[in-house]
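Here's a solo chain for you in structure tokens, the form predicted alone.
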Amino acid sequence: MEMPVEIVDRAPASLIVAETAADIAAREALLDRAMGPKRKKKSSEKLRRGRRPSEGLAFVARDASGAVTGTVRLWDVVLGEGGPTALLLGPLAVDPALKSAGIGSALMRHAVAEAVRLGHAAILLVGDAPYYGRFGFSATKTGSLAMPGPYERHRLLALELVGGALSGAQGTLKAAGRKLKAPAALTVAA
């Protein structure tokens, strides 16, 4: 599903579309520019490593020339040992040259709407409450949940898409969902 996005002061419009394999290099370059070299050491990355995003929940924003200007992905997780499933959002990133143009907000609204449409019950993320609070995320439902590895507890935020979805949820988030395919084994000629 494509969504036109109004962009303030930067370009007349942008388009949010499903991410494709052809977007990988541009997405990775954008993430490096926006988040820096330490991005792969974050606790959230431990839950994403070796996995594919949740089916139908990886998006990019493109400018009029087709260049990737933003990205957001959601990942399947389990809340604690044998707990309910949820989504983990991240990373959300926008080309630093286009910061404050509304692309991040548009990606967030689109990702949440698609998660609702696909029947998911809750989304969690590690991020700044002042930014994500305007989309309904807060730390009020995450008190009994934890991320694997180091993180700042007050930055673990959640949004219930279905009322009560996080009631009683506790424990450390665990990766779930689709695994990346293993690379084909190389054969050595004798």
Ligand SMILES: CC(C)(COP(=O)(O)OP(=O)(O)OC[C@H]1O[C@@H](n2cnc3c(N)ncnc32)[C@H](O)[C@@H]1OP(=O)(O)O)[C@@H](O)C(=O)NCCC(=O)NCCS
The other form holds:
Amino acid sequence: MEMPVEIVDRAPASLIVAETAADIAAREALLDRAMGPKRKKKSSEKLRRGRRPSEGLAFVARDASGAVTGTVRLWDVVLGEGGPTALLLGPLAVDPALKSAGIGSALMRHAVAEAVRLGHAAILLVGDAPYYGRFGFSATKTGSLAMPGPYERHRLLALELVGGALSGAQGTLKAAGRKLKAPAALTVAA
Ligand SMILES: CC(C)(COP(=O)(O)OP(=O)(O)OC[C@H]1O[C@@H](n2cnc3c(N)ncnc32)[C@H](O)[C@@H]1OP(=O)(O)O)[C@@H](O)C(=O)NCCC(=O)NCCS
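The block above covers the form predicted alone; next, return the form predicted in complex with the named molecule.
All chains and molecules follow, beginning with the one already shown.
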């Protein structure tokens, strides 16, 4: 179990911890508030739907009362047919009332550190380079990669955790994560 990390910026009472099943409703409500209802139409969502996050890589930020103030999750993907595995990060979101307090940065630093600790080779995401650049993400290694749906090419960013992990990587990202359990009715019918 990973240690919580204290946020040192402008939200000193907040902690980054592993997400639990009890956080799901609050996380979904936060995502609706931060990103709006169109969030489920993103191409990244195609790689997440019906899957569980990569083992040990779903985090929330909590305030002193325990309320969820931020969320980030990472997902297992394959880079092109038969290609190497990597992580897809997202969504990253912070309670709009607590923007620019350092919570997003703390979530990112913790997510990257845990991905390294768990031995992953690279992280990809679709997002704004001016924000994610500060964590080392750039589009320089993603020119031969593609998302499985509409997205803005210059926003497909990556961070190598192992040097050269993305060298020669090409093709469309594919979901490779553990599947969510089928609903009970389907299980019975099968
Ligand atoms: C983007 C987001 C996660 C950042 O979280 P946060 O806790 O506010 O971020 P931090 O406090 O760590 O960093 C704030 C800094 O990032 C900057 N920033 C925030 N979003 C940015 C963006 N899209 N592009 C460039 N800079 C950005 C802020 O201006 C601020 O700059 P400063 O440090 O110079 O003042 C949060 O604003 C959010 O949830 N936004 C809505 C959802 C979203 O867009 N998620 C990203 C999907 S790609």
